[in-house]
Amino acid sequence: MDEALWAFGRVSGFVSLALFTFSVLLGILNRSGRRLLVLPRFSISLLHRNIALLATVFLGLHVGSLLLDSYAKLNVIDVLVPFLGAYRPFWQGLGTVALDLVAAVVVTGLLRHRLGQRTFKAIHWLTYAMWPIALAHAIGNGTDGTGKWFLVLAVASVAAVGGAVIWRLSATFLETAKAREGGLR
């Protein structure tokens, strides 16, 4: 059963990651106000939102695996507290600071119309800061960190990610931008 866990957590970790890499990409997209092929804008909207909560999920799912794992030996000071474990402490705390992020900007979400729209965005930032720690946690304590397939994986999201941050910071961006919300007025 110890080996189904381990496996079980080791696949939910990479398929959260993935799926919160997937999002970063539908949110910086879905910012720029540009269609993503037929899809309308809204459209961007609710996909970046439930492919969020599905990796939330996931990361619930990869968490609680490793959690029942005896082979893991995590317990729950490790997951709400950084860097305490006893395996890595360092990359482990990066997956606890990860995860506290996640859990800022869903129960922000979920408040989300009783805090309000700014406060809503200034911690819905916190993702382009977890996206990244949530990366170096999976290379620096992942079993599969640093093989080769991963590390390919990883270096194609950075550079997926860092591409649609450049794009989005663009010169030309921010003047559509401008001009966007000058005609909008």
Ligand code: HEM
Given for the second form:
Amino acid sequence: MDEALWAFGRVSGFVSLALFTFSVLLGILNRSGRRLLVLPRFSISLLHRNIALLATVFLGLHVGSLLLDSYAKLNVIDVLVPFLGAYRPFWQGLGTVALDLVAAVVVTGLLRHRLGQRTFKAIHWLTYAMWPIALAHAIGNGTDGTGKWFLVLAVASVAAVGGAVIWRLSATFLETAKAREGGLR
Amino acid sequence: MSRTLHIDWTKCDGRGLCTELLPGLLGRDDWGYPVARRGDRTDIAIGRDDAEAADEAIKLCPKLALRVVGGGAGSSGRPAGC
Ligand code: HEM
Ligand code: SF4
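Now show me the form predicted in complex with the ligand; what you just gave was the form predicted on its own.
Every chain and every other molecule in the complex is listed next, the one we just looked at coming first.
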């Protein structure tokens, strides 16, 4: 039973990270105001949100199964407060930090209409810190984190997210950038 | 009193989600901003057929620039949930 929980804990962690990676890419695409092939803008927005929520569910399963598993020696405090864990406390602590950031981003995301754009956006910027922290946690803490297949995937997703961030910072990022340049200076 | 969709121009950034969801009511100008197909540019009358799409647009507008005004009781301008 323990073996199974532990295996499930690892797999759900990877699934969660992969989904968060997609969500970050979709969030950036959403911000650009562009469509993706046949997908309209509102679909990208919904996909971004729903994939983020699904990733959060897997994050819950990841932490939940490792809490129940005796091998990981995780307790409730480690889930909320970073760097106190028994097993590789630094790398596990990064996971805790990422979890706290995800909780803040998801709650403020769902309450966006109540909190207002400014608060939502201020917290939403934390995603740019959360993603690399989660990735570092997976590499440093996971049993398979330094395995070859995982490192290949990690390099590919760093390239994808890095590329998207560079695009985000470029002058022609917004769909309307061309039309508006010159006009409103 | 009929419901109208109010566009807050201080917030709208012309991201075009509302124009996709309400193609019958809103077109898009060259800079991406929504333009009412008829009537008032800022307070757009919503017919019964567009009510649901208008609620979606309010929920999804990335800048929270949209709300419903009028329509009598129960209309807080905010969609339920989310
Ligand atoms: C309930 C969950 C969420 C909701 C409702 C939500 C909603 C949104 C919205 C509306 C935007 C567009 C903001 C704008 O255009 O001004 C956005 C952007 C973005 N989101 Fe989310 N989001 C959620 C969760 C997440 C999570 C968990 C992540 C990270 C994994 C994430 C990453 C991003 C990124 C990277 C952007 C682009 C930000 C920028 O560069 O300006 N989101 N999100
Ligand atoms: S969805 Fe919002 S920001 Fe985008 S064009 Fe419509 S009102 Fe403006």
